[in-house]
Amino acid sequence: MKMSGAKRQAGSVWTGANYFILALLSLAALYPLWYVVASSFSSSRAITAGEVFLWPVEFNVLSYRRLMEDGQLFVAMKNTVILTAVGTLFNIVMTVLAAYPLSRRRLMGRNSILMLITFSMLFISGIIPNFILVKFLGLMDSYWGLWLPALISTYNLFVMKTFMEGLPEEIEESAAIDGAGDWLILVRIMLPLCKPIIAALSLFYAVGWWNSYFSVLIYISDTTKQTLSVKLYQMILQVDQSLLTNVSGSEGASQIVLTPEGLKAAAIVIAITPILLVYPFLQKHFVKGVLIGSVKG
């Protein structure tokens, strides 16, 4: 009995340690964003002295102001919205339409299709050729010069594919002798059975095409398309020592000064925001569908 009770009570030790060291590394984790978040709502002169640590620092909301007031952000985060949801859905069609015929086993030359799209994986063909490719083919200052190169991810490609791979066969089996085809077992069967993956697979390619900066900036030079990350950024650059703004506002007399870094963490509170706001309507299907779909084959 004392030998048990030893043992519960190592046991209740070891228990506790782990959820100290994992709480100490999920503060560590979180401290970064949450200095960005108390940084935005701090003052100028606050930031600038370091006295921002775990809440904000006399408090205001003029970064915010100061990013918002002429229109052209809330512009551009309707772009990105529209990048983003169109993107994600072209995104996911093909995955599953590239997916489904690899995962079978019957589908004749799939070892051969299976090689040469690891070896696009591996060897890509860079920024000159693609930029190349997009002009020739008219899609400059174009989302769809954005789209179609960006079609299908590869890594996803193989995680969908491993997914549906380690779905029973005994289903499309049962289904194919009541005389359903291949269409009708993918969108009936297959797809109900893959909603976790999916719904992990479209949050990747969401927050990539939210966080798109580079292709928009190589592709896109029409100004009434800019994404959010675009324009966040353009406007922190205008805040140099230039251009510093002095803002009169409701305190008075006093003057307030922007500064870059006030701005900057404003502007990653903007950019993040949404993202954060959906991942946890997906975070369900998130840890199931990538588990299993990148464990399996």
Given for the second form:
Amino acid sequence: MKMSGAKRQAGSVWTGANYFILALLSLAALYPLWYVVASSFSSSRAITAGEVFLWPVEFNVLSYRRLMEDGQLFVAMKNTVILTAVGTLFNIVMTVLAAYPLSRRRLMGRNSILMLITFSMLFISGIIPNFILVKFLGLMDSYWGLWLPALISTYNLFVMKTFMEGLPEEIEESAAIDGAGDWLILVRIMLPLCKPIIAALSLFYAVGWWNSYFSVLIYISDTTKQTLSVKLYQMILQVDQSLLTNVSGSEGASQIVLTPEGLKAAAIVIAITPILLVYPFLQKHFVKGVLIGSVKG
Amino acid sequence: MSDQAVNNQAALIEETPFGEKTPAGKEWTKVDKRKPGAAIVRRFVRDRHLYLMLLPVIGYYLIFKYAPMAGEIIAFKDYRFVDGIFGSKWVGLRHFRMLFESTDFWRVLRNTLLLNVYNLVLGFPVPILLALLLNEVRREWYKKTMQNLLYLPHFISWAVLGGIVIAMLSPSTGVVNMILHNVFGIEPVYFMASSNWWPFAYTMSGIWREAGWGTVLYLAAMASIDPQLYEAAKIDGASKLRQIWHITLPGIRSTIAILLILRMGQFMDVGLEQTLVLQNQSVLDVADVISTYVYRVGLQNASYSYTTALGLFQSVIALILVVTVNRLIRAFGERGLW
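For the form predicted in complex with its partner chain instead of the form predicted on its own, what are the coordinates?
Complete assembly follows, chain above in first position.
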């Protein structure tokens, strides 16, 4: 196959333009995050004057220092870590307990149970009945009120079940002939084979918990149990005046007044830093998880 | 895990005397044909550990999925917490009548549908276009890098992204207004407080978060197109654009169709958290949707029954849409949701 010179040139112009457009778009996706980082390190004067665009103007870390002195954001972060770690563990245990038996075609009544589960995915009961249930069970202001109603994501359950159905049955059979029971087969044979899907689903569950906002908003009012998202959004709506005017002792005489914008920016940066740090390592699992799920959703 | 393995799996399945599908050659699944009753017991005993595993799972679905469904009956009652669900008085369809007579209902219904239309018309094609661009990149490291950067916003919560959107669009300190002012000489625009601009800002922020992530399935579909088709087209002298038009787009047609139909199934819902963090008092006339209304009026003003009626209305319409959509998927000759 031979291309004429003009055509080859047109091809490379096209390719160049494509690379350029993509670079532009991904910068556009990233810029708002970068803008917040730049703001968080800028002086209150520069922020108020609208001078921050690409780089921090009059670099300083006062907003961060103020947030650290206040400490509430770190309590919220610790809470979020606990909520995420325990929540994800519960999710995975329950999803495995559901997916393994339901992936065994010999199980009597399997279709009826699957139908029960599928219907619950189609008819979504509203906010209020769920709220009343959690209140009735006495789970308000407790993380159990967040964990228990969200033990299984039905979609993720189906992803794992499909994965398990695709594993070669011979391995399980030979173990059964050797006298292994269902629990032993699950723990010693299925779980190791399911590592990739468990990794992917753990990440989906964990991101969900890390970002959870609405359920925390309606079920948790105890401020010592507040999580990052809710704490952060409260700050975004209204920065506590005491955070702005107080001067740290070491600064002495100089009365430094912070802007709400600078504080909010610093809070946002603190909140997303953990995600940015783990993101490069997790990225391939995310994509794999979506693709496994799409084989048959 | 590949489709191949799933297909091999399917080939191993045969029918048993009880019509249940079991893997071929599995001696321990063959049970007595003559005494069905005894056979059922034996199968139950054999799989007792599997049922034990399912016990908490079934309990979970009954308590946390089906009990709230039953709880929907308070839409037909005057629910008071002290009386409980069963003790509260029946009022028939009164709450529904109130709902359909209130201007609030029509306002939130209109907003829900409108924001959905914006999301669909502006947001749905973006991941497809993005995937087409990414698919043309031959340098693997460049493609991977671009994908990772574009996926990123999807993993950040709306509480954070909402804060960033508000900061960027602020009329006094936001960078968007700064550029508009310095480059085009335009007076500051109150994006988040203006009923005209809010839906636009809302839709754009949604695209920002989800467009990159939305390319995953399209890229997978594109990767499975036979490369020989492109080779043949090149020999025929087809330009890049012609190749995209005649090979790539037809190749992902069924993916587009399924995703479009699935998207239609969520038509009664707009992202609760996104709406909640972006809305404010001055734009409620365009920003108040069913779910945020239920939250505000139902939970904060404790009118439980009235807003449950609204939620029930939404759920029933959504259920009808999902069932219809599934019919459509099957009519398209694709595998449905069930």
